[in-house]
Every structure is written in structure tokens, then in C-alpha cells.
Amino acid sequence: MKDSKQTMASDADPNSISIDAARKVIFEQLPSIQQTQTVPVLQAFGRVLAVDLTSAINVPSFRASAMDGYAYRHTEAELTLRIADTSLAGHPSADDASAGECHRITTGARVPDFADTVVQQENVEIVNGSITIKHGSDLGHHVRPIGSDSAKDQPLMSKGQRIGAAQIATLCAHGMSNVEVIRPINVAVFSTGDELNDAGTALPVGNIYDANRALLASMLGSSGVVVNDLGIVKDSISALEDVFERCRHADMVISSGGVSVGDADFVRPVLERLGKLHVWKIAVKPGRPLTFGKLDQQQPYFGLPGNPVSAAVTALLFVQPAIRKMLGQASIELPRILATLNSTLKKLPGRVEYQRALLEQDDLGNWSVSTTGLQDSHVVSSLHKANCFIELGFDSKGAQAGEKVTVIPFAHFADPVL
């Protein structure tokens, strides 16, 4: 599994593997959540569809007007037409009309059977209750056909679709009040380290406040993901064994810290005894010491680095895709764009590097990107100051001002740029 070229690069670790190789191993080990729930459509935001859906009705179920105007026979476009009735949304007019007659009609209203075309109101002249069409419409213009949105019995949505606002609107438009979704995935999260304290408590000398659990809960928590915060775990084998026992009913377990090779880093040996280790060290910066394995109940386990930015990057690259896969979603790559670099970036070959940056667009629509400054992995403030990552490839030696670089805009850690 090792990438042979990594041993030749100055920032490489011969024991690390590539991002793609790590994802392959991780994805092969992930179970699939099969249990489903039926929930009200209005409560389904963020959930994953459990079944394929077909349209039970035609939408629209009648020919509808796309404009405020007048419904008429196209063959009578040259005539002066008497306004004989009015079709309002929800209050249709009669279906019949005599020769030389038209109906006033509003947007969304049912087009009467006699009419085959609608002319918008701006293109007619009204005199004494009759219209003269100044600018004619093509046959069928401004008439929405039956089923033009969705036809009855045709595919509507596919299993694995994540339900957002547009999907909720679509389901409601098709008369669906309930929908079958994958049950939420239960994720247990804890931090390790004798130096960690919860925010709001007194801070002893030499200690720091734990930001990682809040970061991960904010990144991962949603209507489809239930995050169980198990708190701070001390640096000892017994404490780790105890917390892993408390995770027996979780679908996934995530820790941060304690996965390196320090004297007080016990996660790896405990994992090797209680489960199975599959991945340790990935050629990415920040975030090389990432551990992935499975506990004795076969739950996937991610041991993220302790530095907050490293935890954020590895959660974005590995944990979020893993959750999507377990819920049956398609694996979607993060969107990337090219932007002009405003300053020089330094980098050693041997790892893919993600630098926090600020992406901006000028009045001409040109994208430019600037680093947020210090890129050390403990600088959590760099995440809220940034709105993107600059992605520098494995063999990259940095980039010069004026070069085009690959940028990943995000809404994961701060306000989105797009």
C-alpha cells in the first residue's frame, strides 16, 4: 500500500500512504446503514432517501398558463376577441367559448379546453371589453403542458439522494407528505489528552481548551447524523479502554489526539488490541497521523490528529465521505476552481498540502486567492479567517504570485464564498 515515490521526497514519510490509497482502504471497510424510517417530508431536510420514487401524479395536472394574459384560439389571432370569462389560479373558467371569444387568464391558472395559446397582457390592446393582439404568439405559447414538470409514473428521485430544500419542495409539489429515509447514523466523538479542558472551566498552567469536539460536532452533526459527545478522555490505556466500551452501540467512533508516536499516545496500541488497524499515516498536510480501523463490534474508527486544523482537514477529506457512503449517498468530490495566487507559497514535495486562504472575486469576475498567513496546524483561528483551501499537489514545491492554483471553496468552517 505504500507509494514508492514518497520515499524519494523531502517531506515524505516512507510509512505513509496516499490520500487515494487511504480512501480505498477505508471505503472497503465501511458497513452500510440499512435500517429506514418514514418521516414527514417537512422534517426530512438533510436525510438520505431510502427508496426510488416515482411520480404518482402529473405535475401540473392541467394545462396551465405561464403568463398573465389571454387564452385564445391561435387561428383567431387576427380577430378582435371579446373577453368572455376569466380563469384565475384555483378558479378556472368555463372550458368552452364561442368563435371570436377569449378568456382573461392569470399565471398558473388552468387553460380552458377551447384555447391553445396564451398571449401576454402587454401584447394586447383592450377596447370596450375586447382585445386586439398587437404582437402575436406562436401556437401553444405560454401554455404549460400536462406533466411538463413530472409525468405520472416517471422516475422522480433516486435512492441515496440527500434531501435538501429543492427536494422537499418537489415532494410537496407531488402531494407527498411522508418519505422513507435511512435512519440517522450515530457517531461517538471524544478527545484525548491530559492537557485538555472544557471551555468555561478554569485553565491550569500548561493546559489548553479543547476545540476539536465542538469542531467535529459542528461539521458532522445534522438531521442525518447524531453526534454523541463522550467528552475528554485522559491519556491512559484504562481510560481509553473504558471509552471504547462506551462506544459499543455507535455506528462510527471518532477521537482526536493520541494517535502519534509520543510517550502518552495510547490510541494505536489500544485499538490494535481491541480491534484492527487498517490505516496509519497519510501523505497529507496537515493531518499525516490519521488512524483508521475497526473496533470489536466492527464499527469504523477514525483517530484524528490532535491539532485542530489537522482534525478539520482529515474530517473533511475522510470522515465526511465515509459518513456519506455509510448512508448510501454517492461519493461526491469537493468542488474545485482555479484562482490567481496573490503571494508566494512555500512547500516541500512529499505530501498533498491544504493551506487556509481567502478567495475573492473582482468586478470583472476574476478569482484571486491569498493565504491567511501562519499555516501551523494548531492555529484554529485560521479556519474562521479563511473561506477556502489552496490544494498543492504531492510533487509541488510551492507556487509563485501570479500562478493559477487549485482552490477548494468551503462552507464547512466559515462563511462560504460562493
Ligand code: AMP
Contents of the next structure:
Amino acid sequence: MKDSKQTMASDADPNSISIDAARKVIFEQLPSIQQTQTVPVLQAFGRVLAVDLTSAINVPSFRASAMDGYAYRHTEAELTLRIADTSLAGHPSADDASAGECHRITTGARVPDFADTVVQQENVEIVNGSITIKHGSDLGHHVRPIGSDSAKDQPLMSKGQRIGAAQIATLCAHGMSNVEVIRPINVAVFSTGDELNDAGTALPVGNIYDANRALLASMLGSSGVVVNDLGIVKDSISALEDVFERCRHADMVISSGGVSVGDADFVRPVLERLGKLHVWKIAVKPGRPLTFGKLDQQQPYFGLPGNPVSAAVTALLFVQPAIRKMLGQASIELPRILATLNSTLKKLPGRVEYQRALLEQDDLGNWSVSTTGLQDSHVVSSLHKANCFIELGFDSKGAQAGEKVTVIPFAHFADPVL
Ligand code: AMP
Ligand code: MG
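So that was the form predicted on its own. Now I'd like the form predicted in complex with adenosine monophosphate (AMP), please.
Expanding to the full complex; the earlier chain stays at the top.
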């Protein structure tokens, strides 16, 4: 985008708004998806929990041994104890034992009622089917109390929790085979540009391959998001009108390209006519011309800039959090950390800048970060070599090697929206 107001000393555009102001407007406009569905827990990976869950059972539901050893009465620690029975995981021993008796027990096995303590096998001596305890345990030691993982009827997981591997394990450990989640969000995605062609086709002179639909499908696609690929759309008012019509049933619409002020940039006027424009121009680099509005069916619409790096940065900063918010996910932000900069970075004040970078840890455990080279917004290779952004603030004039800078780690854009 050409920017006549830009001077050497500043990169500010008086018509742009701050990232925070833009996000506030965007988030206020987002509807939240309320419909839920019940799915098998094993298919719930990546979905958002729709209800608060309480624990239906105590876990563990019986006193369980934390060690391979012997279950005994703490008061009898000084005696020689006859091994009267064996409690294996899944095969409990009898609950009673006479005075002077203990039970052999394995990890995860039920501790018989008579016993209050377990001594690990390394701390006993076995002679003729009896043990003497060399190093006794404290009272109750190595016995996992009933409900010590989670207690029956107590809160287990909150609505808005994104379900990952640990949540699936927890639900299964509590005997749950189904779970109520928010229905998937339908996101329509298209690219605009007369120069665009699909990979795998011949490339006419002056044309390029479309990188953005694939980028967005990969960044957004997950079990909680259904991406509807609407293809490449020509740079014309009628083509845009047609594609917006095809988006009627989407929960969100995302396009790339055509949001600047060039001769073929029609997205904004068409959006203003068919819906409502809420945000245009944000003080961010790359991605300033990001366009946000609502289409006539009230679907949130993101018009991302066409350069793939700009599209990626704005999708990460605005679109992914917006989808998480619409799905009711409790945590919608990427974490930020501080790392030591390896080389000097130049920047003009007036926008928040996101430089693609590589975060690495040295042998001493210190994190340092280096840019991935040329940062122009058409340089897709700066993205695929990166595992983070360096975030340089609005007023920043760059940063010196050795300085601590703010870093937003990401997983090579491979980590989908949820
Ligand atoms: P635009 O935002 O439409 O002005 O496009 C800005 C730059 O990004 C131009 O160089 C376009 O050719 C390029 N571009 C636009 N859309 C895509 C796309 N889907 N994939 C790769 N490059 C694109
Ligand atoms: Mg274009």
C-alpha cells in the first residue's frame, strides 16, 4: 500500500487505529456460538467444552497404593509381619488381616481396609514369607486417598475449556464417554486477485500462485472449525457480490487481498454497500489495511491484506482470537515471553511491528531470538523459517543486540486455531 503520509521519522498513519482499539471493536461485534452437540470424548479433541463439569465419581474411587510394597498397620511397624495375601492392581486382597500380618501390594492396587500405610519393597527384608521393615513409612504414606485426584460432585472442568489430550484423558478417567461441546464454527475463505492461480496449474506470465487460502485453511482448520473454501475470486465488484452471496450460511467470512487503495481493491466499497465496515487501517506492520466488518446476515467479515505475511500476521493477531472468542474459549491469547535479541533491529515509530524470528535456547537454558532475514511482507520464506514473532511496540525505534524483546512463540503456523 502506498502511504503518502509516511515520513522518514515516523511510520504513523493518522487514519489508523491501535491494535487494542481494533480488537475491542472486533470483539464487540462477534456473536457467540451457542449451539452445542454431544460427541464421543475420543472425538472431542480441539473442541470447546459447552458446560461446567463436575466429577461423577471419586478418582481414585478406592484407597490405592502408590508403591510396590507391603500394606500394613502403622502401629505394627516394629514387628515381623507375615505376608498373608496379595493385592494386585485389579485384583484386591481380602479386607481383613490378623494382628501381625501384612499384604503384598502393587502400585495402583486397592489397599485393604485393615492397613493404613504402605512400605515400599526396597525398605523391607523378607525372611520365610514374613517381612521386617528396615525403614518404616509415616502413617498413611504411599496410600492415595479416595478422591485425591478429584472428588465426587466437585468441579472438574469449566465451560470454555479447550479439549486437548489431557482433558480427554481426564474425562475418560472419570468414566465419561460423551461430552457436550460447542458446535463447530463454519468459516468461508476465499482469495481475491486476478493474478492468482491454484498450485498444480500452469502459471501464466505475470501471475502468482495463491498461498493465502492454504495458509488460512491450515491456520484455522481443526475439529472446532469447518473451513469452506470458496476459491479464487476475480478483482471485480460483481465477483465480490457473488461470493458474498455464497457466504450467507457462514458464521465468519475471511478473504485476502483487495483491501488497499489500488485500482483493483474493491473489497471495502462492496462491504460498505452490502454490509457494514467497522475497522479499516490498524497501526500494525505488516497488516495495516486489515478490514473488518459485518455482512448483511451479520456474519463477521475479515478482509486480510493480500501479502501472505500480512495475511498470516493478521490472522494470528485478529482472526484466530476472534474464532476462539466466538466458540467461547476461555483463553484466546497467545502467550508472550521475553528473550534476548541476537542482532540489532531497525524500526520507525508509529506502528506495532511483528518481525518473523527464530527463538532458540542455549546450553545454559537462556532463550535468544534472531530475525529470519528479509522482513518484506511478500517474503513467505521469512515465515516458514520462523517459530515466533518479535513484537516491537508502537513507539519503538528498534532494538539493540543484547536487549530483551517481547516474543510471541508459535508452532510454525502449524498449530491450528484451537
Ligand atoms: P493486495 O492486497 O490484493 O493489494 O495484494 C498485495 C500483494 O499480495 C500483491 O503482490 C498480490 O499479488 C499478493 N497476493 C494477494 N493475494 C495473494 C494470495 N492469495 N497469495 C499470494 N499472494 C497474494
Ligand atoms: Mg489484489
